[in-house]
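There is one chain below, alone, in structure tokens, taken in the form predicted on its own.
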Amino acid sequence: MRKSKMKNIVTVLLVVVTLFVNVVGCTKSTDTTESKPNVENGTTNSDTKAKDSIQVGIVLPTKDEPRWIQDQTRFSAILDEAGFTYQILFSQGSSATEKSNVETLVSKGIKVLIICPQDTSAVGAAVQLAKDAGVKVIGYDRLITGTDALDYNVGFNSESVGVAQGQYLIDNATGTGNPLYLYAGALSDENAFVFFKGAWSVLQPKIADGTFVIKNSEEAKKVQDILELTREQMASILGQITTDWDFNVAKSKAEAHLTSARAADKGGVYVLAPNDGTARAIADVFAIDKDVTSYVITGQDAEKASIQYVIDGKQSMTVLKDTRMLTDAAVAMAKQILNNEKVVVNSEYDNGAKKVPMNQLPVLSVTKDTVKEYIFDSGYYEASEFTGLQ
């Protein structure tokens, strides 16, 4: 894509950050939330609701990964501004602590839910529970299914980050026989699914053609002819290369991966990563490698650690969804449900139990030759923050 082009993206993103931002304010947030009163208009209507009773409640998949961390914050200032009661929660990759963090938010009178599930298909037992009582339930980044108790959903075209990692990878690689390792996200996670159905859109027509041979799946390398995979032929790739979004695990399949592999399936090697955690834990592996050369390496969410390996060189480029974008429309999207306005929504998907009405949002692709620009000029983070900067 040209740059004048990317310009112009990036200029609308930051309208449409700014639209958000304008529709709903900015937040407060913990794991051990206390209730604020719900101020509208320079008035308090605390007397109106229970001590305890929140308006909005938010579950989050973890607080170990920097990711949710910086939605957390993000929330929290989102919400404090626009003035509505609120708790957020985390479920610590557990389905039962999810659950009963939805059971604790529904105590506490939530209107909304807005949740990020740990599994996208378990957690459809604790949509329910939220929708039996009356909750509207926002499904936030993860693609939730299964359930017809979802009400709408905010997200990324996450089909469109698998696209833009398999097509870094194609442009960056020369002539025939490049070996190509193959990692994904959890199995658990539709997004992982979704992400790795983009890139293999894109990567499968150059592993026919031999311009990639993959080194580390032989059920990738079953299916190696097919472009459009069924559920079940991903789910048996993705067994194998799932790094279940763990660091650890990603480092440790690594190793054995390139243990297992001969010098000659080494070299200049290309690697899918699924996110940026696994990236820089794969990346360091294959770092050490004295048979790699050179490796070539996807990422995806942006985090300050990637930002300084793509500065580095450590780690070839990543995704940045700009998570400000979706905490504002998260928000935006609880506000409209809150003053029962129109909830505005730009596309749909099907989530095998009905067809959720979704506010799908952009992504752009951070290499060291656009770092400045969509990082740094965006104001995502502040250069100061980084070495190496020329």
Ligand code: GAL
The other form holds:
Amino acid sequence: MRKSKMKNIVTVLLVVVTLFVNVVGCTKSTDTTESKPNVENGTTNSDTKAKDSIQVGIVLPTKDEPRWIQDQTRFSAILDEAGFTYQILFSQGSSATEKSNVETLVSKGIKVLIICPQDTSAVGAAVQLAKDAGVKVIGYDRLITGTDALDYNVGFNSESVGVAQGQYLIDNATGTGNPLYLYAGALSDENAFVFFKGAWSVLQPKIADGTFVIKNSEEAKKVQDILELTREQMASILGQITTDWDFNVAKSKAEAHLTSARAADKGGVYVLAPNDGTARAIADVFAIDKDVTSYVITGQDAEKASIQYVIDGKQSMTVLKDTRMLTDAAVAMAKQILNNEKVVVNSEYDNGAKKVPMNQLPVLSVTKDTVKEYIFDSGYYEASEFTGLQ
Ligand code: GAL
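The structure above corresponds to the form predicted on its own; please provide the structure of the form predicted in complex with the named molecule.
First the chain shown before, then all remaining chains and molecules of the complex.
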């Protein structure tokens, strides 16, 4: 379906070099008990009834996105190997569940909490609760805002994710008047703002010079001549184009946009999709519209299903945020805390209440041309799990 040619450009983005500390050599916990995977809503390797038996508590936002399941699997593997006792719980899209998950883990005596919040601001209460109990808190992937109770963060350079997505669309566009459809993540997730900020930083000049014409957001059109948007301006745009990180929302928004668009607003279209789940949903909608002759669409997370879409030419690119690096970095930090060692970071971010020391990791653009090198040769996934590869 897609006619546009994808360029053979490998974009190695962000170049904050990260001191990558491996978890090899972690001290074995004395109270590690037999493995009991897949408890109710998470994973644990310790006897959860025994008080004070857990060293590391992990809270992830939802099981409904493959992206977080990957993190869970990887955490279990490296924490088992490192000999830490741990429990992983999921918040299933609810800040209330998230808070009770933190309470549960605190009551089990965790020393370190690794938390990827559902809502990056509402999580403040849970972070404070952990802090008050003497637990060191590591924000994971998403940027927690508005609390000084957060100790550290490990995550990727989210602005560079948005830049990679926007730049990909630019690199694959020719001429002027190219229809542009914009989509974003959840308003409750600070990362969604940062991704959009990065994408806008490269797309806006190309909207201003006529390369792209925004087709699905009046709020974005209103400010299309402004490179640096205020928080309020961004919030207005995101309010209109949010997917809530939910592929059902993404699907119905894309359907509504294409239903109300004229044939002249279609043709060869360009789509900024914030992550893989939403990209696949939106791509499926664009693929069946008879007036869409070709589409170029971005993604993020290198989910298996999207790697297959990239191979099949149904999704143009994705951004690899290597889960191995992220979980390794989080566990390395936990180990440093538990061993009273110096915690290694390479940057910081201002969360509105404090400057949070952060270990920031690089991302990679994955296209049909780079999938072999970044995904298969690196061992991220096995090529045998995919079809259509020569
Ligand atoms: C973001 C995260 C992305 C993506 C998204 C949807 O915060 O950085 O990698 O997974 O959430 O859950």
